[in-house]
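First, one chain by itself: the form predicted alone, in C-alpha cells.
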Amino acid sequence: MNTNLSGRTALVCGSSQGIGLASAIALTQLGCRVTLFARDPDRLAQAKNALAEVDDAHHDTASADFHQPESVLGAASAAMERAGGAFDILVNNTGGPPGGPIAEADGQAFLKGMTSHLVNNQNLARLVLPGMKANAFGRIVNITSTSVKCPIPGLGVSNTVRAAVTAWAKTLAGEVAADGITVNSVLPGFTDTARLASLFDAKATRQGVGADQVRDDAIASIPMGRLGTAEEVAAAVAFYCTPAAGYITGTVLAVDGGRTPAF
C-alpha cells in the first residue's frame, strides 16, 4: 500500500495542538514536509519543534486569527509561496463555536462560526485548487464532528456549521474529482482534548454537575468504553492524503469508537 508522502506539502490548519498537531505530525512521519497554521505564534513555534523531532525537513508556520478570513487568506497565501508556489494538501480545521442551545443563539453566533469555518475553508480551497489542479494531485481533508451524523445536544450553532462544511465538501469533490483531486471529511468523536474538555466544563456548569461526572457520561455513551486520541484521528486524516486513498472522494468517515448511532 502506497502511503508514502516524500516530496509532498501540506498546509495543516490549527496545528499548534490537538487534532491538528497530531495530523501533521502524521503527515511529517509519511514523508510530508508540513505549514503549520494556527493563531497563536508561540504554541506554533513549540509544534514546529516537535515536527523536527520526526523529520528535519523544512517545516514552515504560519500564524492568523481564522475569524479575520482576510487576514487568514493572506498568510496562506505568503506561506504557499514559501512553500514553491503550491500545497498538494490542505487540512482544513479550526476551533468550534461555543456549546449552548440551537434557541438560544443570535444570528451573529452562526455568522462567526461560518466565517471560521465554510468561508476559510472556500477561499483556501480556491488558492491551492490550482496548484493541485496543475500537478494532477490534491487531497483537502476536512475536520469536522459525528454531528454530521447525529446532532449533538448542546452543540446548536456547531452541528449547523458542521453539516454546512459537510455539504460544501461534498459538492466540491464532485467538481474536482477529475483533476486527481480528492476531498473527504474525517469526524472525530468524543476525543481527548483541550476543546473537549472545555465542552465537558461548559456542560458541568449548566447542568450543576462535576466535569468528571459530565466525562464519565460520555465515556459510558461509547461502545469501546474510552475516549479516541488524538493521534487515532490524526492516522484518518494522514491516510486520506496518501496515494492509496486515491479513489476515496466525497466520503465522511466517523473516527469515535462506534459512538454515533447513525450508518
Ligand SMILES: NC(=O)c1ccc[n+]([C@@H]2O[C@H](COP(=O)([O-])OP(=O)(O)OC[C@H]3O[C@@H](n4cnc5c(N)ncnc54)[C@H](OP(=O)(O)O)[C@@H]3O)[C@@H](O)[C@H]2O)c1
The other form holds:
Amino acid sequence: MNTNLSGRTALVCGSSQGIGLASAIALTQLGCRVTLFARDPDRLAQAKNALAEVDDAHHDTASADFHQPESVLGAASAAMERAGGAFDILVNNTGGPPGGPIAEADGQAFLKGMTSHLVNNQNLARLVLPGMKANAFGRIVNITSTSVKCPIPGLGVSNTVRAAVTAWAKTLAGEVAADGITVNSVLPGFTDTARLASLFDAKATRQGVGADQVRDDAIASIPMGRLGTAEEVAAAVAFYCTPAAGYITGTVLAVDGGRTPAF
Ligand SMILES: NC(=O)c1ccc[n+]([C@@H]2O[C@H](COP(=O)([O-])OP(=O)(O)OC[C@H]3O[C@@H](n4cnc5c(N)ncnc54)[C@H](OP(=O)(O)O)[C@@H]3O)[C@@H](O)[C@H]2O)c1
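Now show the form predicted together with the ligand, given that the preceding structure was the form predicted alone.
So here's everything in the complex, that chain up top.
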C-alpha cells in the first residue's frame, strides 16, 4: 500500500495543537513538508519543533485569525510561495463555534461560524486548486464533526456550519475529481483535546454539575468506553492524503469509537 508523501507539501490549518497538530505530525511521518497555520505564534513555534523531532524537512508556519478571511488568504498565499508555489494537501480546520442552545444563538454567531469554516475553506481551496490541477494530484481534507450524521444537542451553530461544509465538500469533490484531486471529511467523535475540555466545562456550568460528571457521562455514551485521541483522528486525515486513498472522494469518515447512532 502506497502511503508515501515524500516531496509533498501540506497546509494544515488549526494545527498549533489538538487534532490539527496531530494531523501535521502524521503527515510528517509519511514524508510530507508541512506549513502549520493558526493564530498563536508561540504555540506555532512549539508545534514546529514537534515536527522537527519527526523529520527536520524545513517545515514552516503561518499565522492569521480565521475570523478574518482576508488575513487568512494573505498569510496562506505568502506561505504557498515559500513552499514553492503550490500545496499538494490542504487540511481545513479551525476552532469550533461555541456551544449552546440553537434558540439562543443570534445571527452573528452563524455568520461568524460560516466565515471561519465555510468561507475560509472556499478561499483556501480556490488558492490551492490551480497548483493541484497542474500537478494532477491534490488532497483536501476537512475536519468537521459526527454532527453531520446526527446533530449534537447543545451545538446548534456548529451542527449547522458542519452540514454546510459537508455539502460544499461533496459538491467540490465532483468538480475536481477528474483532475486527480480528492475532497473528504473526517468526523471526530469525543476526542481528548483542549476543545473538548472547554465544551465539558461549559456544559458543567450550564447544568450546575462538575466537569468530571459531564466527562463520565460522555464516556458512558461511547461503545468503546473511552475518549478518542487526537492521533487516532489524525491517522484518518493522513490516510485520506496518501496515494493509496486516490479513488476515495466526496466521503465522510467518523472516528468516534462507535458512538454515532447512524451508518
Ligand atoms: N475534540 C473533539 O472532541 C471534537 C469533536 C468534534 C469536532 N471537533 C472539531 O475539530 C476541530 C479541531 O478540534 P480540536 O479538539 O483539535 O481543537 P483545539 O485543541 O481547540 O485546537 C484548535 C486549533 O485551531 C486553532 N484555532 C482556533 N481558533 C482559531 C482561529 N480563530 N483562527 C485560527 N486558528 C484557530 C488553534 O490554535 P490558535 O489558538 O493558536 O489559533 C488550534 O491550533 C474543531 O473544529 C472542533 O470543533 C472536535
